[in-house]
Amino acid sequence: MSDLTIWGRTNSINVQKVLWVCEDLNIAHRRIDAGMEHGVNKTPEYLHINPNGLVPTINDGGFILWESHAVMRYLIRRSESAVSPNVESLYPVNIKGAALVDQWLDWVNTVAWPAMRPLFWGWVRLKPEERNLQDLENSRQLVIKALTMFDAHLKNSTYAAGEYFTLADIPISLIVYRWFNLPIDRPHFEHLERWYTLVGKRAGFKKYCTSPLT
């Protein structure tokens, strides 16, 4: 049995990036559901090793980690003596590759998210009678304008941070999806559908982003 253990629900986005990172590594790990309908993550034992109470946590043989960035990069660094072609380039060994893929994780939690968190959950989670129209157009105006930034970054760059790639294509290959599932009109965009067709080939996007949104 794996040592590493992964408290969350395989719906939320931030559980998904971490259980895309072990899918695509081959990391042997255990999952327990966590989070909304499940629980858990409110109750006293769950609180004293994730004070905030949310998801994913992991519990390495003893080490705790929660925030699903951090969990991804220390996944990455964990996996450097395994045989893995994929470690390098998921997150650059080179200070300067390293810090593009940090640039979009931040972006992600600082102006991606921000936008699509209450259009996911305005269309997915609430009741149609508990949904302000003109906050989710609000919402989607925001989401249209990150991805128009993000479509012209794509016109000159593979993927995210460069040729490869990495950690930083996750988090935006799972609101995006959100993006595409969601019943809204959207804008054609050019380079972010090619690079979302290079996503979607790979096995952690094929495995933990394909189901109906709930």
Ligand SMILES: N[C@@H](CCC(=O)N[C@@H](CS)C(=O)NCC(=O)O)C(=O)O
Given for the second form:
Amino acid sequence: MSDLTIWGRTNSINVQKVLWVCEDLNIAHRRIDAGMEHGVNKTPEYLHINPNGLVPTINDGGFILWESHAVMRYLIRRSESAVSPNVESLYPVNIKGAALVDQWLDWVNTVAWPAMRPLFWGWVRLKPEERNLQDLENSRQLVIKALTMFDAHLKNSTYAAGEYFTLADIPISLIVYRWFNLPIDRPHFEHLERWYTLVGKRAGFKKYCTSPLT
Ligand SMILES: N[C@@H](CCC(=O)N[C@@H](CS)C(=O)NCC(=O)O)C(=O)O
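What would the structure be for the form predicted in complex with the ligand, rather than the form predicted alone?
To see the whole picture, the full complex is given below, headed by that same chain.
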């Protein structure tokens, strides 16, 4: 029985990041539904371990951690196969490789997800009468701007942070999955679509990027 517990609903992008890492690295865990209709995340017990009241949170044998990118990095470092500098790693050991992963993870939190979140929320979680179509269009334009930049980057890079699939590709894939599954107009992105086909082969993608958006 694993000592790792993950709190979070499976339709949350931030929970999906962590579950994808567990899937790719075969990390045993138990998951407790929390957030939105499941509640839990505003209880005093949960706020005691994560005062933000957000998901995901993990408890690894008494070690509590929240913030999905920190959790992903922790789980990878905790996995023995990821610490050898000689193997393809989700989070490279060499400092420049790791810095490039961090750069894209920060870009997700500061550019790509802030652009995509209102678009996703508006189309998936709001009722038609609650939608502001101008706001949705503004968000769509911001996502196009972000993905145009990422597409140009992929012209000379197989994956986000270079030659290998890394942790950086996970949140970007989850955002692009939302992009491809919203009822919106999308320009053609040649390199992004090539990359999306590649990331689509990962076990974590197959498990967490194939259900309808909710
Ligand atoms: N920066 C945090 C953001 C966490 C976050 O915003 N989680 C959302 C779900 S994606 C949440 O907990 N929403 C409230 C809820 O589900 O009830 C992280 O990356 O973990």
